[in-house]
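First comes one chain, alone, set out as structure tokens in the form predicted on its own.
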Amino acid sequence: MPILSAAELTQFALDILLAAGVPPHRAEIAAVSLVASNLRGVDSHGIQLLPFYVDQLLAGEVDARADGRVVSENGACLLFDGQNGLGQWIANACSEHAVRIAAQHGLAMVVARESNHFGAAAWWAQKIRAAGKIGIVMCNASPIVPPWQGREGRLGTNPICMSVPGPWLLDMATTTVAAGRIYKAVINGQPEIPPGWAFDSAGVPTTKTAEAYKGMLMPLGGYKGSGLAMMVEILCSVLSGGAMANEVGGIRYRGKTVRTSQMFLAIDVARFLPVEEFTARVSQLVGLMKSAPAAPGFDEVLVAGDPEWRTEAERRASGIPIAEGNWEKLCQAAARVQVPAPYNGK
């Protein structure tokens, strides 16, 4: 299993994106945000996505040079048209607009349409949080999830992320697992997945990786996950006037633009409390959770963000391991754009 430092992996990702025609500043934003997911242990949203991006870029399915444009701005509300641009570039612009407007009005809600996959929602929520704001980010996705009691895909994994000043960060799909977890199992030759992750193409629960990849993901908590996914769909695609539900493309829909929609909400903490006081209160709340006795089979109580921060500290120190299947796909993508893979002696 190759192990690369964050700097090595970022440079490799950057070189691939540049060779695929992405302008330098945009390529840097995408590369850094993808590797940040690997650092946090969220490998499904890291450089595993690069081969898919390369396919899209070379096929002309994404316009890496599109700037996107503000359609309307009215008080604390902004509508953005991504013009089929690079998802990370669009998300970066929308996050900056959200921070700017929240500083002026105390709240900001930016919705984007005609965008593309932007990696992990956590990166953009943390960008808003770094400006002293509460950041809430959502997006719709390709229709690989059946609505509750259905057996055909209509909804996406439709993630919800919330980042706050303080030691707490929630980033979750509205399915039991993200779609990338299934894809990771496929490309790394893992024959089975845990129960409760997926259905086969007939809507029957399965633990077979190949059947799951051709099938659908399970909504988180049954009808509750289906309801949350609908909420995300409404706040992203319905509100923005963008592509809804099965109009959205994705990794299984080659030849079709993704057309995803996204929502960026920023809340200016300082309008309520000094940021330092708010952060201290979040820490107090986290401490209260952690003071609960651990249940049988567990050593401690963890809160949202704990596993990722611990993994990041470990990987910054010892490097980022890349599963063989992921590495092979990444090197194949690099070869397509004539980028040599970095030597790794580990």
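Numbering follows the first chain given and starts at 1. A quick note: this is a predicted structure, and the numbers were derived from the prediction, not measured. Definition used throughout: the rigid core is the maximal C-alpha set that superposes within 1.5 Å between two forms. Compared with the form predicted together with a further copy of the same chain:
Of the two rigid parts, the smaller turns 17 degrees against the larger between the two forms, judged by C-alpha superposition.
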Contents of the next structure:
Protein chains: 2
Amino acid sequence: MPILSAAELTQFALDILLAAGVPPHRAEIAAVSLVASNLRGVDSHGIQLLPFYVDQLLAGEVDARADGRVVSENGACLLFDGQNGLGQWIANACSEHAVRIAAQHGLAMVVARESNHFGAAAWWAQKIRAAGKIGIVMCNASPIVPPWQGREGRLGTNPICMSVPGPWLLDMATTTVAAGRIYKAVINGQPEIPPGWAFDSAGVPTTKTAEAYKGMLMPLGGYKGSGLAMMVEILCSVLSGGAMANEVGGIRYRGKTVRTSQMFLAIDVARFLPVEEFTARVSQLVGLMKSAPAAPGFDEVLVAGDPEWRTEAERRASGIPIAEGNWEKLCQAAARVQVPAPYNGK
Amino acid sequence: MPILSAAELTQFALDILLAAGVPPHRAEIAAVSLVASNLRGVDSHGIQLLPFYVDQLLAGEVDARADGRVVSENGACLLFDGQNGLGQWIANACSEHAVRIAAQHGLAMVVARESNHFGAAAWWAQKIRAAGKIGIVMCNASPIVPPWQGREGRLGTNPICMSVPGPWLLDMATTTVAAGRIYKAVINGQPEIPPGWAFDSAGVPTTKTAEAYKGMLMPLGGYKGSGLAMMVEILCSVLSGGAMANEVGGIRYRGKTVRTSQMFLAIDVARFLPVEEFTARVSQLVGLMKSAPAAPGFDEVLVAGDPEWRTEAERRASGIPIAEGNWEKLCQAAARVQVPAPYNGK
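The form predicted together with a further copy of the same chain is what I want next, because the block you gave corresponds to the form predicted on its own; please supply it.
Below: every chain and molecule of the assembly, starting with the one above.
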């Protein structure tokens, strides 16, 4: 399995994006944010996405030169039109607006329509956090999840992400698992998946990997997951005037634009209490969790962010392993835009 | 089983609260909001709470005469000290502040510490919605839920509620089910509960009702539910400087105050698009969900709010049935403060 340093992988991603026609500064933002996801162990939202991005760019289905524009700014609320631009570029602009407005009003809500896949929400929420704010980021996504009691895809995995000044970071799909977990079971030849992960194509819960692969993801914990996905949909697409639910495309589908909507909420912690005190209180809260004895079968209590920070420390030290299949697809995408691979497979 | 009209039940609740020493206007707010929960079929958050409230009031553990006070107001952010006042009175004041500030800035976040049980979050989110805003309300709660991988209670059911101008309303605990569902299984003599609802007291998942009753609730969908509960905890208690996690008391425990924290977020929809257009888009989104054919075993797709609105229409027409056990406890509480029951049981 190829193992690359973050710097090598970032350069490779950057070269691919540049060759696919993305302007330099935008390509850099996208490359760095994608590799950050690999560093955190969230490979589904890392450079594994690049082959799809290249497909979209070469098909002219993402306009990497679009700036996006502010439709309206009114008090703490900003509406943004992504103009089908690069998702990372739009998210970067929206995060900066959110930080700026929260500094002025204490809160900011920026809602973008007509955007594209922005990688992992965590990168943007952390960008807001880096400015001393709480960052909450949500987006709608390809309709691969049926509403509860239904049997056709209507909702996306619609993630909820929150980053705070302190040792805790949540970035979760509102499905029980991400689609990548099903693909992984297929690739690894596992015939069974746990109950609660997926439906078959008729909308019946299944534990057969093959049926789940042809079927649909299950909302987190049943009807509540559908409720959370709708919450995300309303705060993103309903409020932005963008594409809603199954009007949204997907990076795996050609012939139409993705038209995703995204929401960026910033909370200026210092309006409530000093940031240092807030951070100490988050640590204290995390400490209260970790003071609970471990349940049978576990060694310790972990909180959101722990597994990813551990992986990041490892991968910064030892490099980022890329699964063979993903590496092959990435090199094929690179070849399409005449970029040589930095690793010869030996 | 006693069946009372909403008006009769509200008067009874009002009489009890007045007799327990709650000032008239506050008692009215509490009585009306509790009965609203019964009307919606959410009996766990209706007048079933009154016996506990009476216990708290007679024990002097809630100060029904405390006004609460604004600690700071800074841009769109307001910090409130509930001064151990009646939860409904504090929530009413905070909701009004949220509406006022959102009218000024487009957004408002009001965070209260040192509050008490405020009934169902939905009442307060709907109060914000009634002013044309999106209302998002969260609170922390008694620590009856272990953090994921732990085996001692640290987190509450920490609900997430969102009300919008349009036919959708979410009010959900971040546990798979509310504690009331386990109590109900006990009362109804059901030996088994579904998997995913609860742990036994050793922190092992159980489907035995008796073990679940002595055990703990399971976070919604596992570690993601713990993540959501922590999100709520951070936005409520960390930000407010209030009691965190297992520092929170509970209405069922005597000898200490509850010290819950609550968060009220208001979003002025009109800053993004006209409220009428937003409402039409929510309807359209709900329509997209309902256009999905029903999964095997179901007749139709429902969205958050549907079951409760249906129950409310029924109960407004035919009255509110109160389970015998709950009625008995309510009458005992009334007797403690010398209030006669309006229904003689015949």
